[in-house]
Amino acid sequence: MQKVALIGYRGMVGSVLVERMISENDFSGIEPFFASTSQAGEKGPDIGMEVPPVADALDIDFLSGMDIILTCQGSDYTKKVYPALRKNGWKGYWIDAASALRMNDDSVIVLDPVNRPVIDKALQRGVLDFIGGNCTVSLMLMAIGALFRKGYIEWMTSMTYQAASGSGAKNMRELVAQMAGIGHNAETMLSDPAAGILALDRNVLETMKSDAFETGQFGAPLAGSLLPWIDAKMENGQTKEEWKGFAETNKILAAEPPIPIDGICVRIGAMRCHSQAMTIKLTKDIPVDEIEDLIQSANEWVRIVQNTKEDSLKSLTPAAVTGTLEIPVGRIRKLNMGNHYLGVFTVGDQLLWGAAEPVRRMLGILKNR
């Protein structure tokens, strides 16, 4: 029975991962161990079976005894522990939800409903590092990966609308605190039907610009606003989040030649779920109904939302998708630029298909080898 260490199981992605593993009975058939950088020695989590006390996630000797390590701890942990572990001679499988190793030549970005052949070939040639991809990239490929596989995409842009949870739990709390602050300061005006709308608008803006308004995590108001910048600046003017769209998509697909992909990544005031508006240049004129059939048949989680107001508002929003594995794809239409240009909108829970689910499924692939 394979010994599997789970690191970072208490964080947002780790919590979702453990929840999914319990619901899918993934702990059956493995010998699970939990490790932490701060909770060593404490009782392990309740997963429906006895587990040893929490181990020290920095203990290289302990980690070296594992067949598989699955970490959701973050890139700083990976950069500290992974090199020391490999230097110590460890030959096990490393599965990681963080980005540190994604672009390494000897690692594979995992999204098996899209690139299972790439994963299988990597296993055959002895690859040991399997890394979860960027959340928006994974969600985009779950939605329209079939178009890439058919060679129907010449280039595309993906304008993303990314939830607060993409930045972490502290940022989610700050968003709610910002919402609460705006609501509290406007409460009197909201309860007075005679209050002028311009006065209410000024009240909200004054709250957002107040020194007391919480912006320590985001650096600016998100509630009642948006933030058109995510991650560090690249030399070409992109942010790193925008750069990942091109770099990671092409690595996941093993695309040759690479497919041009670009866009602008924006943080919005949703708690969970990243949304994306895509403009696609098709390699040929393909009827919309054929495109919809191709997308719908790609995997069991994607579903087409008809291009109507009623269906879009009901099914194509973060509120409709949060907590589910569904990948709705809608607003599908040819653009005014010509029949080779396609517009698409999609949304997905980035804590599931964008983070926990690909690494959970990679563990299952290794368990069943």
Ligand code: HSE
Second form
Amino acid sequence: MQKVALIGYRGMVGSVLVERMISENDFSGIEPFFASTSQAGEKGPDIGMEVPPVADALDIDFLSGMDIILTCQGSDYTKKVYPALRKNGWKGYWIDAASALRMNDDSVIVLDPVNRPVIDKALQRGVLDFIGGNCTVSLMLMAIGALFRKGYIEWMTSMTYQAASGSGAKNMRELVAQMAGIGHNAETMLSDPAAGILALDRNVLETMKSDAFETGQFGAPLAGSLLPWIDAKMENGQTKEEWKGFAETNKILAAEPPIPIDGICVRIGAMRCHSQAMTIKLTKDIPVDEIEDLIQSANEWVRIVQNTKEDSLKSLTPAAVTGTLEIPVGRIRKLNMGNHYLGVFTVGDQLLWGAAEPVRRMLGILKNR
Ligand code: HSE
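Next, report the structure of the form predicted together with this ligand; the form predicted alone has already been given.
Okay, now the whole complex, with that chain kicking things off.
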């Protein structure tokens, strides 16, 4: 049986991963080990089978005994441990939810419902590093990967509406604390139907601007507002999140020549579902029903949502999708610019298809080889 070490299993993505592995019975047929940078020696998590005590995730000798390492610990850990392990001669498979190794020539970004042939070819030629993609990119490709595969996309913009979870667990807490602060201060006015709306609005703004309002994680109010900047600045004026849209999509698809993709990435007050509005320049005039059939047939999670208010509000929102693997795709229509221009909106759980699921499935691919 393959020895598999899971690192970072207590964090947000790691916890979602372990839950998914339990519900998909992924622990059978492997010998699992749990390793941590801070909990070594403690009892392992309850996964319905005996596991050894938690190992030290910085112990290169321990890690060198593994056939597969799956880490959700983050890029700092990867940068520290991965080079030392390889230098030590380790030839096992490294599966990583963090971005550190994503753009390396020797690594493949995994999203098997979209790029299984790329993964299979990489395995044949001996690639050992399989890295989960940026959440926004993975969710976009789960939704409209079929249009890329068919060569129907000349260029695309993706304007995103990204959830707090993309910044981490502390940010999710801060968002809720901000919501609670606003709600608490507005309580008296809310319970008085005669209170004027402008007074209520002023009250909300005062709360958001007060020194007591928690903004330590985001750096600004997110509840009642939005943040049009995600991640570091690139030299061309993009943010790193926007840069990834082009770089990672083309790497996942092994697209040659690369397809132009750009957009503006925005943080909004959703908890864990990222949404995105795409403008697509089609390579030819394809009827909307043909496009819908193609999108629908791409994988078992994608769902076409009819372009009506009722269906959009019922099925095409973070509230509807959170905690599920569903990838609804809606608001599909030709735009005023002409028949080659398509509008599409999609939503997906950032912790599932955006993070844990692609790496969980990569482990399954290696297990079944
Ligand atoms: N970078 C993403 C975000 C999350 O900030 O929402 C992980 O891919």
